[in-house]
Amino acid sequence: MSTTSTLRPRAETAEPPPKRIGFGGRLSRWDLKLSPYLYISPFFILFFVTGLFPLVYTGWVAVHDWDLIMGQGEFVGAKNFTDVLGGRDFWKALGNTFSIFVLSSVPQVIAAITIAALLDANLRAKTFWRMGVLLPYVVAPVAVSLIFSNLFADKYGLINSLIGLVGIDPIAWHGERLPSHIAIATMVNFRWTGYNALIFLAAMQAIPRDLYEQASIDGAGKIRQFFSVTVPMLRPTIIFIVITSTIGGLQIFDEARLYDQFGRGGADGQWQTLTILLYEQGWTQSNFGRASATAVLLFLIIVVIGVINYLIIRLISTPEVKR
């Protein structure tokens, strides 16, 4: 009797049912996805509230007839911009702003690098000297302005008394345009040179010391090492300082406004800056539309000058040697 084996189909293996993810698992997944955005969100929220929104709103006000008391008026388009650009006060304030900016920023950066190089040397009581250069930055702008306005007083100022000892006639520090710019730039340099020097010092200490040893072996002295090693390695920091000095220098307000007791930039606008003009248009003339137009123009000027400074620094900086 022959037996035939019957082939039976294999039973298909049933797949296990999908594991249900509980609330804790879903929460953990969302935590991994959203946590990075939550960590960086405070910066963007603050930037939107204190930076982007005021900038956009200023542009909105600039194209309207906006009064301090009556509020928003009719849409006027570019009229506020044409009124500002067509006026004499804007161009005079712009010239004053650039003059004070150049007189303060250029000597400030040079002095800051020099002071940082001295502080980076082997000095005794390094902490004392480093804290000392930062003290002017801690002093309130009002106190600095009061002190320097008396130092540069036209009749009884200490500066005129000192130059009178060598036979130089007294200078009208508050009456003439260029002397007033020099006095205000001196205040700016007094406050900010030490602050920038510490930034340069931090960058200098990050430079590898092997580079100085190699330069010394090649016969380079201290001065040659400074210009051939230190300055090229400080290129990113110099760009940062120049751009921040440009932004601060073109927005100068405290020192110029507090230079005299009236705070209007001089009897004939000798040292009236764009920010003082903006303040006068908004709060004295009650014309927020024109003041906002001035603010927008100042913003565009800062952007353009910042880009130009960045390109110039990149061109004049020493390129890296290709091996």
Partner chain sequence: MQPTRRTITAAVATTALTLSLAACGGGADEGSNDDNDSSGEAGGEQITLTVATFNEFGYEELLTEYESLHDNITVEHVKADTADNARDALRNSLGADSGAADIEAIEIDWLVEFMQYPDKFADLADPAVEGRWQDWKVDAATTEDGKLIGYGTDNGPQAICYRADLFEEAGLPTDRDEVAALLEGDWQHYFDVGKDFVAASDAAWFDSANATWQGMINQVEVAYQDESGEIIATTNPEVKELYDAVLTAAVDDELSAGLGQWSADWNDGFQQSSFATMLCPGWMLGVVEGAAEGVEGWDVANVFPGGGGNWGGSYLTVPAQGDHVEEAQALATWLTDPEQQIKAFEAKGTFPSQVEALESETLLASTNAFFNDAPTGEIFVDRANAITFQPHKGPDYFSINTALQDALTRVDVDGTDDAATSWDKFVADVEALG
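The form predicted in complex with the partner chain is what I want next, because the block you gave corresponds to the form predicted alone; please supply it.
One chain, no partners, no other molecules: that is all that follows.
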């Protein structure tokens, strides 16, 4: 046994090596170099097919006269962009989008963090309450919109009837611009506040409890603890939620589209958001070129907002680094 085993390696190192490198060795070298790329390739293949290609193609469509059914027409350069930017619809939709976004995101984050703080306290039937806040999230947006558009109906809606009882004039929830934004933001908040609260709650649970102990030994009350311990520790989570709700807010579609029976954002575009405008141009007016131009502009706006977000985050996170 021992002689054969000493002989074998010698034989192997003496002659077969070139063959080996040619076969297993080269394969294993490829393996080392290529495998990692293959492992991550599904993401990139997916990204190229479903993400990058449509993105680039949208840009291509945006510089052509493009009909939904007839397809590609002539090259028109920047005409679609000047049409979109020159019309009153785009600017109005942009204003509406931001107005609804601010009206929904700001109260949402504040409410979510407050609810999370309450859920983080020592409650009875904790799981019940925690699941409870998620309930609105699992209700289909269509159902939410149906219920809310009845609540916010102008003439015979529940809210106008209620405020009528205390002598307030009915509010034109569909007719006027700001009330319609408030109504839509209410739907968005109803749906997303609980979801965000749960994310905050998860982050709060990760805060070491001894920090609170120390704080209460130092004589800090519950409210002081919340602002001096909880909120600073939540900073990364707050940043995450602000970014996700920004992107979601700029793309708001469902709630606004289902707010009335036509889904076009009101007779005067009172609550027409950028995505509804895009849909209207593409599917109703059949003008894909113009819709693509709007999509490209929306993309640029989101990029700009993303950069602003990034700068603000850097600003917020500097004190932490200094410390």
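As the structure is a prediction and not an experimental result, all values here were calculated from the model. Residue numbers count along the first chain shown, from 1. Whichever C-alpha set is largest while still superposing within 1.5 Å between the two forms counts as the rigid core.
Rigid-body rotation of the smaller part against the larger part between these two forms amounts to 8 degrees, from C-alpha fits.
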